[in-house]
Structures are given as structure tokens and as C-alpha cells.
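Given next, in C-alpha cells, is a single chain: the form predicted alone.
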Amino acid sequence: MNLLEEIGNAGSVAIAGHIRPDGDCISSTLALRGYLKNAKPGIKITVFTQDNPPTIFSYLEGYEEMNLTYSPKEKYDVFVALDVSSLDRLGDSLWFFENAGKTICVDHHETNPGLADANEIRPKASSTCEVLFDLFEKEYVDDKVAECLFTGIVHDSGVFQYSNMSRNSFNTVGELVEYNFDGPKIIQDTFYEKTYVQNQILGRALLESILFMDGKCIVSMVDRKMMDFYNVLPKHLEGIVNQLKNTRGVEVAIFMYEMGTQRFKVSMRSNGFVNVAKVATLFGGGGHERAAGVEMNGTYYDIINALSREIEKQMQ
């Protein structure tokens, strides 16, 4: 895909990622914003986001200008969906997508069927930011854009340790670190550093985790009562499922938190033997082979039983 050609002479461009944005989602939307401002001066660019994106990313250029209100309701010449694997993941920005003159989707989720008029889906990429870097004409990539792209790759690769890091991924990181930003500080401040309360609830989640399926699976759950007690939001629970996955002997880690009465957000991580994206897809979710998520209704035990049946099929 030639991204600039696809956008063409558009006078207005809307950019949005998925609901409950993570590091790759926020970084990719702001990276594209900065890139287009450099490549097409004068174009109207609006970045939509919701759920109050984590303030740890406030150093990224354009963070303060993101539109959280989804107003006014106006039609854009082009809408670019980033890191979005299904239309329902667009949340409140779906209206702008459906009413845009042209739609573009750039993503790296294997469950993405191709949502837009023009699609660039690369399931083997570490992140949407990696895909964008390949699409960007380097003359329009400055230090601020590179900082966004680096941040997104850091977060969706677990600081370069996940299996989605390919030779191209490392080459991309190698090129990005040549720009002027503090990579080690980004990694420490946005990936490793946690607040005292975040460490408390992480400890609680680990303490109350349960091994099952002969120690091949581990699960932990945080309910609304616990979240209220520690005064935490969903964005403060990032990283718990990854820590669960680090348990010796575990093939699949499951972490879930209560969104509402008998409704849970479920995150799954795999060490490679089980394709958790296939499991998530069966229940309306999606993701990657080793990292996937889904929202499910039912009791905690109903959900674990349903997921366990599908995980067990792959383990046989």
C-alpha cells in the first residue's frame, strides 16, 4: 500500500484506534498524525480516542489534542483505522468510519478480515507501528514520529521479547533508535514502572491465581469490588496477564476483570503451544496466536469452563 497515494488530495482525515487503547494503539494513531502533518501540511487531522488513554503516554506529540468527545459529528474525506481488528472495536468512532468518503485500515491482527476500502494487514508484524514504519516515506519521519513508533513496538512486543519480533522488527527498531529520543527512559517509564497501587493489585492477582489443567494453565480474576477497593481502572491492570504467563510450566495464562454484572474482559497469553486467537475468535474476540482477548458474559466459573474446553482441544 502507498499510504500517501491512498489518502490522495483529501482535505480532512480522521484517525482512530480500538476501544481501551494500549501502547501500540495510541502510538500508531499519533505517529500517523505526525507523519501526515509533515507530508501534507494544511490537511485537517483529527485523532479520536476514548476511555481516557493512559497518561504514561502523554509525552507523545499530539496526545493533548486527541478528541475524546467524538464531536462535532462531521464527515471526513478519509478515515484511517489503526490496530483495529473488527468494526465493533472502533467504539464511538464507528459513525465517522461509516460516513467517511474513503476508509483505510492498517493492522497486524490475524483475525482482521479487512475492514476498509483499502487494507494493509500484516499478521507477522510485531505491531501496527512496525507496519506503519514500512509504509512511511522516511523523509517525513522526524524525531517525534519515530518516538511514537518506537513506543508502540516496545509495548506490543513486551520490550522485544515476544515471538512476534522478526528480523524486520529488529531492523525497524535499529533504524528508529537513530532518531533523537530517549529509548531506555521510554521503556522504564511506560512499560516497567508501576504505581504502588498497581503493584498491590498485581500482587493480589498473583496471590489468588489458580493453576489448572495439570499446571498447564493459570487464571486470575479481579472483580469490581476489588477494583473499587484499590481504586483502579482497567488501564491499571495492564501487565498482569503477562506476569501470569511467566509461571514455570504454564502454556496458557488467563486474566479477567469484571466490567459489569456477569460480564468480563478476558485476556489470554500463550507460550506457543496453544493458539489463543482461535479460542478468542470462537467467543467473538480476536488477537494474535500468542496474545488475544475477548469480552464474555457469564459467571467466572462458566467462562473458565468454556475457555478450558477449547484450550484442551488444542493440547490433545
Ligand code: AMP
Given for the second form:
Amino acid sequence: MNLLEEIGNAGSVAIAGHIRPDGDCISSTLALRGYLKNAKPGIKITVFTQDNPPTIFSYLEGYEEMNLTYSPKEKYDVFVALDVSSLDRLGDSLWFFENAGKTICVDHHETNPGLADANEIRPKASSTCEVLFDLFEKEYVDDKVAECLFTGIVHDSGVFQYSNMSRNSFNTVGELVEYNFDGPKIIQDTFYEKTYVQNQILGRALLESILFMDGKCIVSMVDRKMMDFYNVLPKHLEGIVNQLKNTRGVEVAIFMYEMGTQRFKVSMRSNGFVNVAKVATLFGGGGHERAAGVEMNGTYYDIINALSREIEKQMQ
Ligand code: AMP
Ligand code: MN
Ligand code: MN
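Alright, leaving the form predicted alone aside, put up the form predicted together with the ligand.
Once more the chain from above appears, this time first in line as the rest of the complex follows.
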């Protein structure tokens, strides 16, 4: 895809990622904003995001200007969906998608059906930020855009650790670090550093985790009461599932938190053997081979049973 050609002579561009935005989501939307400001000066650009975007990303250029209210309801010439694997993941920005003159999607989820008029879906890419860098004409990439792209890759690759880091991913990081920003500080401040209560709730989740399937699976859950007690939001629970996954012998880690009565947000991580995107897709979610998510109804035990049946099938 030639991104600038696809955008053409649009006078207004809306950009949005997925609900409950993560690092790649926030970073890719702000990277595209910065890039378009350089490449097509004068056009109107709005980045939409759900209320309460993680404040750890407030150093990214354009963070303060994001539209959190999804208003006014104006029609845009072009809508670009980034890191969004299915339309239900657009949340309140769906209205702008449906009412745009043209839609574009850039993503890296293997479960993405190609949801826009023009699509660039690369399941092998570490992150949407990596795909964007490939699409960007380098003369319009400045330090601020590079800082966004670097942040997105850091977050979706677990600091360059996961198997989604290809040669192209490392080459991209190599090119990005030539720009002027503080990479090590970004990694420490946005990926590793947690607040005291975040660490406490992580500790609780680990303490109360359960091993099953002969130690091949681990599961833990945080309920409303616990979230209220520690006064944390869902976004503060990021990273718990990865810590569960780092348990010797475990193939699949499942972490869930209570969204409402008998409704849970489920995160799954695989150490390689099980394709958790397949499991999540069966229940209406999606993601990647080794990291996937889904929202499910039922009791905690119903959900564990349903998921473990599918995981077990793959383990045979
Ligand atoms: P999470 O467990 O929320 O960190 O998500 C892991 C991966 O799965 C990310 O790439 C998400 O974008 C994706 N994902 C999470 N929840 C869903 C969902 N309900 N539908 C589709 N993809 C999801
Ligand atoms: Mn994401
Ligand atoms: Mn992503």
C-alpha cells in the first residue's frame, strides 16, 4: 500500500486504534498523526481514543490533543484504523469509520479480515508501528514520529523479546534508534516501571494463581472487589499475564479480570505450542498466535472449563 496515495487529497483524516488502547495502539495512532502533519501540512487530523489513555505515554507528541469524547460527530474524508483487528474493537470511533468517505486499515493481527476499503495487514510484523515504518516515506519521519514507532514496537514485542521480532523488526529498531530520543528511558518508564499498587495486585494475582493440566496451564483472576480495594483500572493490570507465562513448565497462561457480573476480559499467552488466537477466535475474540484476548460471559469456572477444553485439543 502507498499510504500517502491512499490518503490522496483528503482534507480531513480521522485516526483511531482499538478499545482499551495499549502501547502499540497509542503509539501507532500518534506516529501517523505526526507523519501526516509533516507529509501533508494543513489537513485536519483527529486522533480518537477511549477515555483514560494510559498516562505513561503522555510524552508522545500529540497525546494531549487526542479526542477522548468522540465529538463533534463530523464526517471525515478518510478514516484510518490502526492496530484494530475487527470492527467491534473500534468502540465509539465506529461512527466515524462508518461515515467516512474512505477507510484504511493498517494492522498486524492474523485474525483481521481486512475490515476497511484499503488494507495493509501483516501478521508477521511485530506491531502496527513496524508496518507503519515500512509504509512511511522517510523524509517525513522526524524524531517525534520515530519515538512513537519505537514505543509501539517495545510494547508489542515485550522489549524485543517475543518471537514476533523478525529481522525486519530488528532492522526497523536499528533505524529508529538513529533518531534523537531516549530509548532506554522509554523502556524503563513505560514498560518495566509499575506503581506500588500495581505491584501489589500483581503479587496477589501470582499468589492466587492455579496450575492445571499437569502444570501446562496457569490461570489467575482479579475480581471487581480486588480492583476496587487497590483502586486500579483494567489498564493497570497490563503485564500480569506475562508474569504468569514466565512460570517453568507452563505452555499457556490465562489471566482474567471481571468487567461486570459474569463477564470477564480474558488474556491468553502461549509459550509456543498452542495457538491462542485460535482459541480466542472460537469465543469471539482474536489476536496473535502467542498473545490473544477475548471477552466472555459466565462464571470464572465456566470460562476456565471452556478455554481449557480448546487448549487441551491443541495439546494432543
Ligand atoms: P491482550 O490480552 O488484551 O493484551 O491482547 C492480546 C492480543 O490480542 C492483542 O494483540 C490484542 O489486540 C488482541 N485482542 C485482545 N482482545 C481481543 C478481542 N476481544 N478481539 C480481538 N483481538 C483481541
Ligand atoms: Mn494493540
Ligand atoms: Mn499491536
